[in-house]
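What follows is a single chain, given as C-alpha cells, in the form predicted alone.
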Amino acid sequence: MSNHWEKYWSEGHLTSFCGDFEENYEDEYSTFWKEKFSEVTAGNSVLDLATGNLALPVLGLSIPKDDIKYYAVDLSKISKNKICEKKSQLKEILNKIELFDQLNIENLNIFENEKFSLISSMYGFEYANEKKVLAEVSRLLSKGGRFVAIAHSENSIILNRNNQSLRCLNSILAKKGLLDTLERMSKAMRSIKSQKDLVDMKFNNVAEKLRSQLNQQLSGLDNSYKELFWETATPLFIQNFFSSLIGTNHKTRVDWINKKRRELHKHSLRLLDLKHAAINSMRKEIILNELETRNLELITWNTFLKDGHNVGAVIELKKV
C-alpha cells in the first residue's frame, strides 16, 4: 500500500473528510451509527474495518452502555498519540479501543471465529477485495450478528465531487500546468535580493510573459472549479510565493514548488483510491452473489442520504 493514506491519518484527522467535520461524523452519519451501536447488547464485541483514526469506535463509546468491547483494524499505521495531539479530549476513550493497525482486513486470522456481534465499516471495506472481506465477515460474525457499512458508490455526490477534484488537481500538476508555469517563471526570475530586483522584474519579458500565462491559468481554474480549486490551497500558495520573493533564488523557490507538488500528488492518490473503490453495478452483483456461499443474508442495500443528497450506499448483512 502506498503511504498517502498513512500520511493523511498521521496528521490527526478523525474522519476521511478533514474539512467537513470539526470533531467526528455528524448529523445523519452520527444518528445512523449511534442507532446501530445502541443495538449491540452488553457483553458483545464490535469490530470496525478500515477504521482510520477510530472515528466509528469513538462514536460507539459515546453511548453510555457498559460491557461492549470495541476492536478496530486498519492497513495504515495508526497512532493514538497523533490523534490525541489534535483531540486531547479523546485520550480516555481511545484507551478503551483495541487497535490493530498495519493489518489487512482481507485476512483477520488474529481473531477467533464468531467473535463479533457487529462488524462496521465507514467508507472502508470497499477499498479491499470484496470476496475476501466477506469471507472474513462471515467467519467472524456470531450467528445473528450483522455487518453494517456505508460505502462509496457510483452516482453519489461524493464520487462526483471527487472526480471534479481530480480533474482540478490534474490541471495544476500537468506538464505545462499551473505549477509547471510557476517553475518556469521562477527560473526566468533568477535571484531576487532586494525590492529593486523585484521592481525590475517588469522589464524581464520572459518572466512577465509567464506571469501573464500564470494569471490566465489561475483564472481558468477558478472559473472551472471554484471552491474545489480553493480547497487545494493552491491560490494561497501562489499568494505566499509572490509575497516571499525577496531574498530567494531559483533553487529555494523550486523547493517550495516541489513540496506543493508532493502534497497535491498525495491528495490526488487518495482521490484515485476513492474513485476505484466506489461500488458500481458490477461489484454490487459480485457481492450479492457471494452472500449465497457465506451464510450471509441481505437485510438492506439502499442509498444513504445526507442533507437529501446521495452520499453512498448503506449495506446491512446478517449472519444466518
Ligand SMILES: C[S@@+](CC[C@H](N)C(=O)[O-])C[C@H]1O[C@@H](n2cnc3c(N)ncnc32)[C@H](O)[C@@H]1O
Contents of the next structure:
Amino acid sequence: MSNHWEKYWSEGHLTSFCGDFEENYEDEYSTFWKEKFSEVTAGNSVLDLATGNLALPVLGLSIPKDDIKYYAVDLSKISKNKICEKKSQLKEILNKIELFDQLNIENLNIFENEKFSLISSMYGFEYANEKKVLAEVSRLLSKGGRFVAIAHSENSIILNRNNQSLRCLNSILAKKGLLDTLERMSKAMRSIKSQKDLVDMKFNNVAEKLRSQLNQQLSGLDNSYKELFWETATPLFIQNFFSSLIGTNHKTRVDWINKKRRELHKHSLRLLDLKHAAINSMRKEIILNELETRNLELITWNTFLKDGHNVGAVIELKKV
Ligand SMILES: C[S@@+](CC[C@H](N)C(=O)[O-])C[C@H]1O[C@@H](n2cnc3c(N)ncnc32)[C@H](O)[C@@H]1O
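Swap state to the form predicted together with the named molecule from the form predicted alone:
So here's everything in the complex, that chain up top.
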C-alpha cells in the first residue's frame, strides 16, 4: 500500500474523518453499527474489512456482549501501539481484536471457509476490486451470514467535498500555481540577512510583481474554496513563510516550500484514492451482477443519511 494511508494511521486517528470524529464514529454511524453488531449471537465471529485504525471493531466491542470474536484486516501497516499513544484508554479493547495488517482483502485465504457470521466494511471494501472481495465474502460467510457496508458513492456530500478539495490542492500544487509563484518570488528575493534587506525588497520589481500575483492567487483560492482552502493549512504556511524571512536564502526557502508540497501531495493522493473508490452506477451494476453466482442475496442498497445528507451507500447482503 502506498504510504499515504500509513502516515495518516500512524498519527493515531481512529477514523478516516479525524476532523469530524475525535474519538470514534458517532451519531447515525455509531447507532447503525452498534445495531448491526448487537445482532451477532454469542460464539460467532465478525470480520472488518479495510479496517484502518480499528474504529468499527472498537465500536462493536463497546457493546457489553461476551463471546464474540472480532477480526480486522487492512492493507496498510496498522499499529495498535500507535493508536494507544493517542488513546491509551483503548489498550484493553484493542488487545481483544485479532488484527491482520498489510493484508489485501482481495485474498483472505488465511481464514477458513464460513468462519464469519458478519463481515463489515466502513468506507473500505470499495477501495479494492469488488469482484474479488465478493468472492471472499461469499466464501467466508456462514450460511445466513451478512455482509454489511457503508461505502463511498457518487453524489454523496463526502465525494463532492473530496473532489472540491482535490481541485483546490491541484491549484496550489500546479505549475504556475500558488507554490510555484511563491518559489519564483523566493528566487527573486535572494538572501535576506536583516530587517533592512526586507525593507529594500519593496524596490525589487520582480519580487513585488510576484508578490502581487501571489496575493491574487491567495484571494482567488479563498473565494473559490473557502474553508477547504484553509484546511490545507496553506494560508498559515504562507504567513509563517513571510514572518520568518530574516536569515534565509533561496535554498532554505525552497526546502520549506518543497516540504509543504510533499505534505499536500500525500493528502491529494488520499483524496484521489477516495475519488476512485466511490461506487458509481457501473460498479454497482458489476456488484449486483455478481451476487447470484456468489450465493449472495441483496437485502438493502440505500442511501445512508447523516444529518439528512447523503454520505454514501448502505449495502447489506445475505449468504444463502
Ligand atoms: C477510508 S479508509 C477506512 C478505514 C476504516 N474502515 C474507517 O472507517 O476508519 C480506507 C482503508 O482501506 C484500506 N485499503 C485500501 N485498499 C485495500 C485493500 N485492497 N485491502 C485492504 N485494505 C485496503 C486503506 O489502507 C485504508 O486504511
